[in-house]
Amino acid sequence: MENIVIIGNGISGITTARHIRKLSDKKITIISAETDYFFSRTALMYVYMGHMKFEHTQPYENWFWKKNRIDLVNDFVTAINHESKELVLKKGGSMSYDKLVIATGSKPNKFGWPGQDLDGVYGMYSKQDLLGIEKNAPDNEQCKRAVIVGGGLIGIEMAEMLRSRKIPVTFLVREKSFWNGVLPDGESQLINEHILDHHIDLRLDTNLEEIIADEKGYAKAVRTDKGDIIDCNLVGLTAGVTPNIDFLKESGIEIGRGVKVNRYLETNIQDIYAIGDCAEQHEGIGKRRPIEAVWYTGRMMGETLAQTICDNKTKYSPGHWFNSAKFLDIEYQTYGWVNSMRNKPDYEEHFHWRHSTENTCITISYEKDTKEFLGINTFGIRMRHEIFDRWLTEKKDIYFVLEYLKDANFDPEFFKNYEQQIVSKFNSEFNSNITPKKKSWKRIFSKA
């Protein structure tokens, strides 16, 4: 019986295991030292906020693994010998494999800051991070202030967590505006204002220089490049993530920033594959980045690789880029590509609309000459993924998108409609006469 070993029990590894079991009777072993059972990493913040218990983050009952003949090993892999097809385990001994899947995910970035490994300094990625934050910041009596380093989705989640327990938060963001390497200027400014409205001490254009220890080796303050000393009891490092692949450096497996793979998720070593946050395509697929540390792409890679391992060789084809998140109270969605001003290519133009009083805005990107629709960001407005995915595939122009924007409204019965205001601004700016319309769902998907 062929022996499949998966290193990592995140969404990528678990999806691979589940789909291999659906398709075959192969022996499956998952190795991970983080937790005994798979959990939803994106739900960790809600455990701290009291919305659920940790066991509620586990999508499957503990009996699921035995019933489905998926063996779980709580250990670290310290080395891979691809010639003998053996893994060296930290607790001692080794394990053989016929096919190996590397799904080790990411780890928080550290940039050599003095004090970055002190007690009281955490990322927000693992269960161990959650336990450490709970220990050091149980309430605003024991944690008088927290400092978060790095602006982005993980940082804003950590800020929301801590503010839920009324812990004062200082947010150090090296950019001149929040996440402006990803968001266009208008959207970045909206988030700046929203963070400040939540009584978070946002310090833009500010870098961490040092984390200062107390006499017991705990973080007690940070020093910034502005010369400020900020007293704190917790430091959150959320300046992005990098693939968790240090143990592969002597393995013979080709690595760059991540584990190099082709479109079939194969490495340079036969019978070894890599998926999820730790996988790096030799070249980006279309406009997509070579590494995508996103939950849904990890799931898609797992489903794809299971087909290949079960003798139906399948190319990884993620389709159009999309993502969603939440900035405190503001829901964010993105479909296609809307580049920030610093990354925007010459051919890309933007139309931006923002509500005068509400935390609601959109930015639509389009090709300057042909007016082809390239992507949309929405803040505070829910839109339908299927609609934008179809419009991107069919290469609709911006006029069509605005004319039928009502079709993309997620729930027009219960959510506010802004289409008339959006189109009116576009008509005014571009001297056009678009009238918002709506097709029936039957017509929209009749050819899908």
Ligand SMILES: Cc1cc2nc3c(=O)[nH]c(=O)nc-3n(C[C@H](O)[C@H](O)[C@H](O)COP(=O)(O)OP(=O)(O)OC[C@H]3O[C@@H](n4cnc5c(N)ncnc54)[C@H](O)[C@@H]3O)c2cc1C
Given for the second form:
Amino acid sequence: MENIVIIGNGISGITTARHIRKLSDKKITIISAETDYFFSRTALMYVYMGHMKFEHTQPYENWFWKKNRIDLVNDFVTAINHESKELVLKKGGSMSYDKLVIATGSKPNKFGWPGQDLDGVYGMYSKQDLLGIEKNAPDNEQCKRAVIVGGGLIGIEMAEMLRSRKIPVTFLVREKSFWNGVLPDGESQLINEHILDHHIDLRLDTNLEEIIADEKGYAKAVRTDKGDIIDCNLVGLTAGVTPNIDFLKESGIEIGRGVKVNRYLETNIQDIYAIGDCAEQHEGIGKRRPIEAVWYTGRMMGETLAQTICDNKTKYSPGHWFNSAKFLDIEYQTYGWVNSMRNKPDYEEHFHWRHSTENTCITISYEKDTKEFLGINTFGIRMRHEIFDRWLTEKKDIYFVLEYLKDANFDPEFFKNYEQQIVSKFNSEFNSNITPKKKSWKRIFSKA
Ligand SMILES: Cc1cc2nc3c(=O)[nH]c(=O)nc-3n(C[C@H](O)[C@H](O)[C@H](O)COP(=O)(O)OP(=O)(O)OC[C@H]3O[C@@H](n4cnc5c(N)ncnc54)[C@H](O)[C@@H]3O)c2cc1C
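Same protein, different state: after the form predicted on its own, show the form predicted in complex with the ligand.
What follows is the entire complex, opening with the chain shown before.
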């Protein structure tokens, strides 16, 4: 019986295992060092915030794995010998494989800051990080202030977590405006204001220089490049993530920033594959990035690879980019491409609308000459994924998108609709006379 070994029990590794089991009788082993059982990383913050217990982040009961003949090994793989098809395990011994899947995820970036490995300094990635944050920041008596370094989606989650226990937070962000390497300026500005409204001490255009230790080796303050010393009891490092692949350096497997793979998720070594956060496409697929550290792409890669491993060779085809997240209590969705000012190609133009008093805005990007719809970002308005996916595939233009925008709005009828205001602004800016069409369920659910 073919022996499949998967390193990593995150969404990518687990999806591969489950789908191989659906399709075959192969022997499946998952090795992972972080936890015995798969859990939802995206839900970690809610454990700290008291909305759920850690057990509730585990989507499967513990008996599920044995019943489905998926062996779980809690260990760390220190090396791979692809000639003998063997793995070296940290706890001692080795394990052989016929086919190997590397699904080792990411690790938080550390840029060599003095003090970055002190006690009281954590990323916000693993279960161990969560336990460390819980230990060092149980309440605002024991943690008088936390400093978070790096403004992105994980940083703002960490700020929300700490604020839920009323811990004062200073947020150091290298950019001049929050996440403006990704978001267009208007949206980034809305988020700056929202962070300040939540009484978070946001310091833009500010870098960490050093984390200062007390006599016991705990972080007690940070020094910024502006010369400020900020006393704190916890430092969160959330300046992005990098593929977790240090153990592969001597393996002969081609690595760049991540493990290099082709569209079949194959590495340069026969019978070794890589998926999820740690995989790097040789070239981005369409306009997508070579590494995409998001949940659903890990799941899609896992499903695709299971087909290939079970003799139905399948190309990884993720379709149009989309993502969603939360900035404190503002929901954010993105479909297609809306680039920041820094990354915007010459052909991309934007139409931006922001509500005068509410935290609601949208940006639609379109092709300058043809007016083809390229993407949309929404803040505070929930949209339908399948509608934008369809409009992107059908290469609709921005006029069409605005005319039928009500079809894309996911919020129930009793929610406020903003389409009239959005279209009025567009009409006055672009001297057009679009009238938004009424929502049509027939159109929404038609496949055309
Ligand atoms: C706080 C947080 C919030 C997030 N929120 C969102 C969100 O809202 N939406 C979204 O799309 N994405 C979100 N993400 C990103 C998403 O969680 C990741 O893209 C996804 O979990 C990656 O899955 P993976 O299976 O590739 O790797 P991982 O989940 O990282 O799993 C890899 C596992 O392999 C283990 N491992 C690594 N090396 C070895 C080794 N050598 N030996 C043994 N085991 C090893 C690791 O310890 C880890 O347990 C979030 C991430 C974080 C940290």
